[in-house]
Each structure stands twice: as structure tokens, then as C-alpha cells.
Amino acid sequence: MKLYVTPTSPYARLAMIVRLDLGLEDEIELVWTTTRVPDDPVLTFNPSGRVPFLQLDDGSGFEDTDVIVDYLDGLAAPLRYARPDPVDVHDVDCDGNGNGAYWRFRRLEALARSMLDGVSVWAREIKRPEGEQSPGLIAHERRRADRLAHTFEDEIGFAPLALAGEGLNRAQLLLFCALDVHRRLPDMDWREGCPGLSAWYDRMQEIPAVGGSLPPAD
């Protein structure tokens, strides 16, 4: 199998972390590629041209990060990236027990994905020619990222975001990859006023699968 990635995609970074965390380096070849060009080699088997793309041995594959995580996680038992089980769909409290843990996880997972999607839009916008950039869009995504960073500052010490030696989960990976986009966004100063989140991010980088997934400079 081959995992097609680019150095700048935070979604590719997430898939690369999972590949390392599950010990699949020998089974899955990492292929650096270039997207958004007419001769993009990925287009021959993935018509959307998006990365990450996991190409299977039969030539087919998956492009959605969430689907890729599920597929990789299913290659070896037990599952390590499964969401908590919903116990009772009518019990929607967030007390950390039973279905409360499920809905708390889904809430924070969705917030982290929202932050990742937003800062990705911001990062793509500043790559456009300066005269074509939208100051309003950039300001909007900057405010969104700042609000979410402070929201996570209040949540970071609790499950499922807390680093408690229980292995990585989707919410943690989404949040880390969102925060990590600051390497491409000099104006994304999410550390300001968020000491707990900053310390959490630094601890995440020390995890071998996370630190080992750092892409080359583009």
C-alpha cells in the first residue's frame, strides 16, 4: 500500500501520525507528491486529487482522512482509534460516564475538526497572490481560531483531550494538527493566553509517532 501526502497538508500529517503510531511503516509506503498541478500523478487513480490518499494493492483506495484512519486501525486488532461506545442514545449528559463520554468525545472531536478546517482555509488563502487574498476571510478564520484555542484551553486537562498514557485518539490528533498549522501561519498566535494548551502541544510533539511525522520543509 502507498500513502500519498504533501508536506503542507495537516490532514496528511494526521494520517502519517496514525501510520507511525500503528507501526505500519513497512506495510505502507509514504509517497510525497504535489497537488493542484495538471500532471499530478495522484490524478491517475484519484480523480479528486486530494491528499492524503491511501492506495491499496489492487489500485483502489481512500482519500478521506477519517476513512483512512478507520482502515489503518482495522489492519491489526485491537482497534485503537475507535470512538467510545454510545450506551444510551437518550442519555446526552457529559458527566464522563457511559454515553456522556461518547457525546463529550463527539463534541470535542467536532470542535477540533472545525478548527482544523478553518485554519486550513486560512493557510490556503495566504498562498494566493496578495492582490487576490480576502482580508475578510483571513480575519474571520483568525477570530475563529482564537476563540477555539481559548475553548480548548479550558478543556485540555480533561478526557478525551488529556494526555493520560492511554494512547492517542482522533480528537487529540485533530486538535494537534490544527494547532500545528501555525508553522505555516505566522499570524496564528494561538499560544497567547493559552499556557495549558501550549504545554499540551509541546507534550504531543514528544510522542514518537507525532514527532516522527514532521514533514520536510516545503
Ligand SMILES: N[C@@H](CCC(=O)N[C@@H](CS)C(=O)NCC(=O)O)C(=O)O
The other form holds:
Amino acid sequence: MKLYVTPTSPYARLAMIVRLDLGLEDEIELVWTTTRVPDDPVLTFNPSGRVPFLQLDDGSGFEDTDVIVDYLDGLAAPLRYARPDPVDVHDVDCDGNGNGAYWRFRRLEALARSMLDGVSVWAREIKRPEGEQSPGLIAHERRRADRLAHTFEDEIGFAPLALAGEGLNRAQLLLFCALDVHRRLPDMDWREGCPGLSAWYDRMQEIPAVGGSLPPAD
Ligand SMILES: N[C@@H](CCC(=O)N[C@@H](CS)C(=O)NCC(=O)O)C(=O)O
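In place of the form predicted on its own, output the structure of the form predicted in complex with this ligand.
First the chain shown before, then all remaining chains and molecules of the complex.
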């Protein structure tokens, strides 16, 4: 199998972390690619042209980190990236009982994905020629990222975000990859006023699959 990635995509980084964390380096070859190239041969099997893209041995494949994580995780038992099971699918209470842990996980996972989506839009915008950039959009994404960083600062010491030695989960990966976009966005200064989040990000980088998946400088 082949995992198509770029050095700058935070979504690709997430898939690369999972590849390493699950010990799939030998089964899954990393292919450094480029995006937005008209007539790129890659588009014949990955029509959206987005990364990450996991190409299976029969030539078909999947885009989207969430699907790719599920596929990679399913290659061996036990599952390492399964979300907590809902105790009762009709229990929509978010209190500490019943499905409380399930909804808490889903809430934080959604918030982290929201941050990742927002900072990706911001990072893409500053790559456009200066005269074509929208200051309004940049300010909007900056405020969103700032609010979310402070929200995570308040939640970072608690499950499922706390690093309690139980292995990585999807909410942690999404949050790390969102925060990591600061390497390409000098104005994304989320460490300011968020010491707990800052310490958490540094500890994440020390995890072998996380540190080991740092892409080469582009
Ligand atoms: N929902 C997708 C998002 C992937 C995505 O937006 N990838 C960007 C790079 S960060 C991309 O491939 N952009 C190329 C393009 O838009 O043509 C996921 O979770 O993997």
C-alpha cells in the first residue's frame, strides 16, 4: 500500500503518525506528492487530488483522515483508535453517567477537527499572492483558533486529551495536528496564555510516532 502525503498538510501528518504508531512502515510506503497540479497522473486514481490518500494494492484507495485511520487500525487487532462505545445510542445526556464519556469524546474530537479545518484555511490563505489574500478571512480564522486554543487550555488536563499513557486517540491527534500548523503560520501564537496546552504539545512531540513523523522541511 502507498500513503500519498505532502510535507505541509496537517491531515497528512495525522495519517503519518498513525502509520508509525501502528508499526506499518514496512507495509505502507510513503509517497511524497504535490497537490493542485492539473493533469497530474495521481488524479486518475485520486480524483479529488487531496492528501492524505491511501492507495491499496489493487490501485483503488481512500482519501480522508478519518477513513484512513479506520482502515489502518482495522489491519490488526485489537483496534487502537476506536472511539468509546456509546452505552446506549438513545442516551443523549452529556452528564458524567451513561454516555457521558462518549459524548465528551465526540465533542472534543469535533472541536479539534474544527480547529484543524480552520487553521488549514488560514494557512492556505497566506500562501496566496498578497494582493489576493482576504484580511477579513484571516482575522476570522485567527480569532477562531484563539478561542479554540483557550477552550482546549481549560480541558487539556482531563480525559480524553490528557496524556495518561493509554495510547493516542483521534481527539489528541486532531488537536496536535491543528496546533502544529503554527510551524507554517508565524501569526498563530497559541502558546501565548496557554501554558497547559503548550506543555501538552511538547509532550506529544516526544512520543516516538509523533516526533518520528515530522516531515522534511519543504
Ligand atoms: N477532510 C480531509 C481534508 C484533507 C485536505 O484538505 N487536504 C488538503 C491539504 S491540507 C489538500 O489535499 N488540498 C489540496 C487541494 O485542495 O487540491 C481529511 O481529513 O483528510
